[in-house]
Every structure is written in C-alpha cells, then in structure tokens.
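In structure tokens, the next block holds one chain alone, the form predicted alone.
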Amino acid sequence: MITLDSMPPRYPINGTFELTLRCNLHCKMCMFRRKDSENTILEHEELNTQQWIDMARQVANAGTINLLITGGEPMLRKDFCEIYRGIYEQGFIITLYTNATMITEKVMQTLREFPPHRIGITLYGANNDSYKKVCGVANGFDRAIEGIKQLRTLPSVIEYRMTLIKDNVEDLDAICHLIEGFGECVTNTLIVFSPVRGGCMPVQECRLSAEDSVNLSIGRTVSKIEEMIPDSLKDKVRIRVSEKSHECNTTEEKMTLLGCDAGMDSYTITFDGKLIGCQMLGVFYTDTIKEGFSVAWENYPFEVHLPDEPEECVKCEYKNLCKVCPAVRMAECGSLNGVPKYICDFSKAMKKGVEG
C-alpha cells in the first residue's frame, strides 16, 4: 500500500493536454472515438478556453516541461487557435498531434507565430479510397497531403505515423515512398489495442492479427537491413533478430505506479479536466477542476489500486517479449487482471519469428 511516507519523488515534467475526444475522421481502429451521437454531450464537457489556458498555467508552476496537445483531433475546436496561443506563452516544448485535415489560413497564422517544435502527423492510407474504407470520408487523403504542404513551411520537426489495419496496409509502401520523397520517414503502429474510456469503434474486426502483424514487422525489417549489404557480401551474412527482454541487469531499484513512466513524470489531463497516468487507462483519475493540478497530482497514487499480475502471466515462457501493462489489461479485457490473448498471440509470434 503506498503511504506519503513510502512515495517516491515524482515530477510532473511530461504533460498531455487531451483537448478534446471528438474528431472530424471516423477511423476504424481508434480507441477513443464515441458515437456521434454523444459529440454534443462531450462538447458540453470539455474544459473552456480559459480552463485549458489556466490549466496550462497550473502545470507549468508545477514543473512540466514538455507538453503534447491531443485530441481526438484539436483543431476540431472552434478555439483550437486561442487555446493553443495561451498555453504557447507558457513557455513548454509543445508537441502537436493532428490528422493535418483541418488546416485553415487562421491555424497557420498561429503556428507561423507560435511553431510547435514538433508536430505528429498521422496518415489512414494512401489515396482517398483508403481514407473513405478507413476513415469514413471521401476526400481525407487530399485535405492531409495539403495540410501536410502547409505544416511543412514551419520550422517544427514534422514525424508522420501510420496504424496498419486491413484497410491500409496494402498502402505502406506507397505512405513510405510519399513521405520519403519529403525526406522523411513514417512509424507504424502495428498492435492496435481494443477500445478505452468508452470508445465504440470495431477495432478487433479490422485489425491486422497478431500473426500478420509480426511477420509484417520482422520481413520489413529484415528488408532493410538486406538493402545495406554489399551484394559481393549477401551470401556471407546471415539476418538474425534479436529477442528483445523488458530485464535489464541493474540492482537500482524503480519506483512505478502502472509499470512505467505514467503517473510518475508524466501524467494527461482529460478534455474534461481529469488527472489520469497514461491516456488509455481512465480508471484512477483525479478532478484538477475540483483540486487543482498540484493537489490533483500529489493524490493521484492513492486512486491507483492494482491487483496482482495473474499467476499465468508471472509464469509465462514469453513473459520478456510481452507488451501488457494495466491499461493493456483493461483495453482487451475490460479488467485489470485479464490476460489478453491477442497480446498472448503476439508475444508467441514474435518467439516463433525471432527464431525462425
């Protein structure tokens, strides 16, 4: 049980402002998306402008350096440009995160005058079929390549992300060669995770399997490597992947609240003012509308009540590979003590390419 006496420092130097859950994309695999019928219902919850730019105040007094602004997609916001000028002038490392089909003359202004250092654009496919299959509109690959032109005349560090699903992977390659030709390169997000914090999308009907998933990773980046070696070379090396284990050989012993970072130095303030550690676990929250940031912050371990690991899972053979955590638990399993067999799968899948 964790006491005042027993707390370890923690710094809230990582923040993530989650401006709102609504989006103007309808995205297959998002895990956060409500039903369009609660879009009113949400609005009515989100912080004001004022509260955000208060908001952005409070964490900055507290100590957070580096600040990510989220949504849903922001710039859905009517105020997305005053919200985002107020917290600029408090002086953070912003990151911002968009779908880039939103940009207007009047969000470029505010960037122009206020650039992000960096901004996260994700891409759904690439052509406006994909966009339409995954995204549920018709013309979404367009409005994100003219959004991405604009974006790109600041002086922010641009990353481009891409979830595969059935839908899009077919189009990674041609993502890959688009955003190279920028000179750049894209991420991709192969798990993707069921539903959180009330979202309804069908993620686990389009999502790659965990199978697939691996074997896409693995080939691809077996591929590159490949491309590196010398032909006068080829017959001479032979690839082999690495297991990757979560153990490392320390003695330090790490204080954790869910098994990272989260709740530690960092922390994401929901569109409706709740405190939580990591954006997809909403279970352990506090009210930084009722308490404010600091007192929000200095309380939020004694909301998190874990149980313990399932014996399964302490047993497991491919426990090192595994990628669960609690909001993991909660997302596949809709409890904190589940043993999420897709993770499963995927941890078996990863064993088997590792090997082969």
Second form
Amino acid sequence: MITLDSMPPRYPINGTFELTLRCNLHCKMCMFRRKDSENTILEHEELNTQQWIDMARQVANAGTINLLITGGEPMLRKDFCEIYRGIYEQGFIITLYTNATMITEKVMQTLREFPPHRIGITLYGANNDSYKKVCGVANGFDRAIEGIKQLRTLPSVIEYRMTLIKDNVEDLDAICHLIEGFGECVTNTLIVFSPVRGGCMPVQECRLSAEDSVNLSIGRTVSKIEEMIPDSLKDKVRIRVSEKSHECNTTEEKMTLLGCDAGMDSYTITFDGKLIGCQMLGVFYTDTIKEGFSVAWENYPFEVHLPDEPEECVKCEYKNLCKVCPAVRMAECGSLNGVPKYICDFSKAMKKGVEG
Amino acid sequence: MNFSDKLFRAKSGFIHRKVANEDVLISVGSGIANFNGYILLNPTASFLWDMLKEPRSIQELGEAVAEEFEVSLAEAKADVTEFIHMLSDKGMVEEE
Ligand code: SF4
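With the form predicted alone in hand, show me what the form predicted in complex with the partner chain looks like.
What follows is the whole complex; the chain from before opens it.
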C-alpha cells in the first residue's frame, strides 16, 4: 500500500495567488463570486500588500517558478500595482488573469515596466447587451475592448477565454471573429461548474445542458476540420470523432493527492492566506500565515482525506470519458464522494457524440 | 568574431534564481518580447552568469572557471568562449 511516507518529493513549482475574491462584474456563471454584502468582510480578510509581497519571497525561496495572479478581479484591489510589482521583482514566469475592464493608466504604467509573460483575458460576450445579461454591467464590452487594446501593446503573450452559457452562446462566432482579427483565437469553456467555496451565483440555471455543450463542441470542431479540407476531396473524406482513453499508455503508477498535480507541484494561496491544492477545492487547507509557506506546503498532504470512489463510478462504463475529480464532486454534490449528474450527462453525451 | 580582447557584461532583464535545486535565469521586463521564458543553467553557466555582473574578459572568466572547477585553462577558456557565443547570439550579454 502507498502511504504518505513513500510519497515522492513534491516541489511547489506552479503557484496561484488569488489576490481577492471580489470582482467588479457579477457573472452569472462565476464559481467563486460571493454576495456584494460580503465585500467588506472579504476585503478585511484579504492579505495586505506586504503580506503578498512577503508570500512571493517565500514561494520564490521554496522553488515556485510559474505564478498565476488572479482573483476575483485582481485589479479591483487599490494596491494591485504595488502588490504586482513586489511579486514581479522576485522573478517568476507571471501569468495575469483579468477581465480587462479595469485597465487604468496607472495599471498600464506598471505593466509596461513589468510585463507579465502571459495575460489571460476572459470575455463574456460580443456586445454590451450580452455583458449586461451575463455580467450585470452596462458598458462592459466597450471597457473590455478598450482594455484589450491597451494590453495588446505589451510584449506579453495574450490568451482569450470565454465561458459559454445560455446568454452568450449566440455571440461565439462574433467573438471568434473579433479575436481572430487580432491574429489570436479563443478557448471556450463548456463545462461550467457549480459555485464553490461559498460562491453564490445561479450557475445551474444559466449553464447549457451537458448535451447541448457537447454537441456544440463536436459540431464546431468538425466544421473547423471540414473548412481545412479542399473542395476536391470533400466527398472522399469522412470525419470521425474518436474516443481518447484516459488509460492510454500509462504503465507507471503516479502518486497524487487529488488525482492530478494539485498539491504535488501546484497550489493556490487564497485571498486570506490559506494554502489549497486547487482553487476549486477549499475543504483541505493549511495556513500560510500561521505556519509560513514552506511548512504549510510540507503539511498539506496530511490534511487531505479522501473517501473511496463511489461504487457507481468504479463500475461506470463512461469512466474513460469522464472529467470527474474530488473538486468537481464537491462543487456539484457538496460531498467528496457524490456522483455529479451534470458530469455523468456530459460523459454520456460524449459517448453518444463519439458513436454517432 | 574575435572575443579574446573584449569585455562582456550580463544584460539586465534576467533574474537569476534557484528553482528546485536548479539555477534558472528568468526573462523579465521588456526583454520578454525577444525571449519569453526561462533558461536552466548548469553549475558552470551559473558561476559565469554571476561573474558577468561585472565586465569580464574571456581570459579572466577562463581563469576563474579553471580554478573553481579544477580544469585546465585551455579547456575552461574553450567552454567560456562557447558560453559567451551562446549568450551573445541570444542578446543576453553586452560588450563594454
Ligand atoms: S461521475 Fe458519472 S460518468 Fe463519471 S465515472 Fe462517476 S458515474 Fe461515471
């Protein structure tokens, strides 16, 4: 039996600093967003400027190289520029996630001097009406486009992402067109998880059904491939979607804590200084403020207590296509051994898509 | 290019750090437009990068490497020349 004593060395290579849970937008499908009435208390619990800079020093000493700075919306913090600069100066490969609607001249001055290696921009629609429906703000699209124009002047690599829900699915082509105009493409998120860690948004009401998501994804992939086939060959080629097994060519046993790299070579520091393996899963944590980062990292595995996988999953015929993990079980079922119907529906729709 | 009579210095725009017992150079600032990422350094490269904080000649670097790593001066100078060529190609050193 594998025990914690036989655990291979763990290095905290990939870190996430969640500077705040607060956000200027109110996206219906946000996993993390709390009620506005909680903002005062959330702000009060956030690590302060010096604590974040000190945390950056500690994680650099412990060996972190890739650092994601995220939120909420990190630029909502009044001290964003000071924190960002203090983190940057420690020397990391920095990725910054933002909704691009809060790019002030002060932010741009800081980013010009200390450009992130990557910027991940989340888009919510192709016009102000969609932003109003999805994020509850009137001129969100205009502000995001203005922000993007400025961020594109930086030497950073920019990635665009869009989470598709009922209110913005019609915008997908327009968004792709817009971003392709910048010579880039958009990554779509189709699986939208229920709120975690006290989040309050009505995710389940606004997300697409598993079947619609899968059909959309397969349909778009197939038509993209079709576009690449010359007309002369179109009637000779038949595109087939095939199943990629999770079990393919893995002969070695890899030790994990949560079934992935979380807690093994990656971690998140929450807005209030807790160390968690994955930003989605808050039930297992250590306290970096009491213990310091290195001890908190060393102790994290001892906090992880997972129940056995449910019988239904052990025997499941869709297992190879299934994206379930403890964080997803917790988000969807509120327990670590629940069987999330939304994810089962996804797996079944995938199987149908592959066979059909 | 004849390197032997020149002085070299590491350009700014890189942070030298330890990551999981390895030495790495991380590109930062506006230099990420040319090189966006990090480079792993072996012990000799790491030693040389630290020396290059000040302007140095190949001779000076070679002598330091020969002493630190107990290799012949000829071998050390050959390694140093190769390393400086590589840094120069990547725009990571400047000539004084
Ligand atoms: S979550 Fe559902 S689809 Fe996934 S393994 Fe369990 S029963 Fe199967």
